[in-house]
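The chain below stands alone and is given as structure tokens, in the form predicted on its own.
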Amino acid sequence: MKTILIFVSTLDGKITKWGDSKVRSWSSKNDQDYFDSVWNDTRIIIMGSGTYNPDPVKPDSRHHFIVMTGNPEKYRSRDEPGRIEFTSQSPFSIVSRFEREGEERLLIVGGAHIATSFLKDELIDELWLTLEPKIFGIGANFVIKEKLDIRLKLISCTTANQQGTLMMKYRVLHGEELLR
């Protein structure tokens, strides 16, 4: 199973415009179309409640949304088995469960707390990053308050438009790959 972390970032590393997580439309149409395509092609999508709350996903038969929260009881009325669930399970427990169920891929879409916890626990196989040619100065980063030393290897890089939006895919190096 492949676990993918996907984000869009500015050149100065911001994933939110001026720290406002409700501003969703700052990335290019190219990035939005790309993200929609990846989203539509993935069954298991993981996010934190901070990503879910400003713009709640609508459960559908094509996806199984996992919303990580410290207070799943708060969302019990929204649980729909096989479509959307709210959990306080650890990243390791979630990944193990879907590996046992034979899933091919998990997509982690945010936010920073969730991304950091999966990275810290070495559960990310690939990082798919869209780099937008913008600078916000103030905003959230996709990794927070954690000392990490994660090495990546570029898989692909595509220029998406004339402005210079880059769509990059990196493999996270683990174990033996780090020794090379």
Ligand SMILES: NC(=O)c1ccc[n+]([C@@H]2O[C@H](COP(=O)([O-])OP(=O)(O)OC[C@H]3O[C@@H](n4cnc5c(N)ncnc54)[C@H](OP(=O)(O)O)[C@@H]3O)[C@@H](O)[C@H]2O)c1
Given for the second form:
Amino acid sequence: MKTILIFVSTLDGKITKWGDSKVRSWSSKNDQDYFDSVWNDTRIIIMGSGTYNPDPVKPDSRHHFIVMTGNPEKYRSRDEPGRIEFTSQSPFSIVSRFEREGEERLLIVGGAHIATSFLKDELIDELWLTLEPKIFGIGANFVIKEKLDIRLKLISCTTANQQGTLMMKYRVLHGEELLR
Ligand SMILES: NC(=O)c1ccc[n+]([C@@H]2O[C@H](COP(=O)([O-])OP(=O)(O)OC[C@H]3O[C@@H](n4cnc5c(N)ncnc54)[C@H](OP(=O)(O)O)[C@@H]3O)[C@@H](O)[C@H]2O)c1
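Output the structure of the form predicted together with the named molecule; the preceding block shows the form predicted on its own.
Once more the chain from above appears, this time first in line as the rest of the complex follows.
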């Protein structure tokens, strides 16, 4: 099973414009189409309550959404088995469960708190990062402020449009790969 972390960021590393959660107000059409196709191709989609709450996903038969929260009781009435689930389970428990169930991939769509938890626990295989040629100065980063030391290797990079939106895929290096 492959676990993929996906983000769109500005050149100065911001995933929100001045803290506003509406990413589609500034990301390119190319990135939006790309994100939608990855979303449509993936059954298990994981997000934090900070990403879910400003723009709640509608459950559908093609997806199983996992919303991570320290307070799942608050969302009990929205739980729909096999479609949307609110959980305080650890990243490791979530990944192990879907691995046991034979899923091929997990998509982690943020935000920064969730990304940091999965990265720290070495549960991310690939980072799919779109870089928009913009600078916002103020906004959230895709990891929270913590001491991290994560190394990655570029798998692919494509230029999506004339402005130079870059779509990159990186593999997160683990174990022996770090010694090479
Ligand atoms: N540009 C992009 O690609 C992109 C992608 C995604 C999100 N975003 C933006 O990022 C912002 C949200 O990011 P965020 O960092 O504030 O929020 P987040 O990571 O989506 O969610 C944080 C919340 O998740 C829960 N949580 C965190 N770690 C957990 C753990 N280990 N176990 C269980 N629950 C855990 C907590 O929920 P409770 O407080 O409920 O306990 C925490 O408050 C939004 O503005 C969104 O638009 C941008």
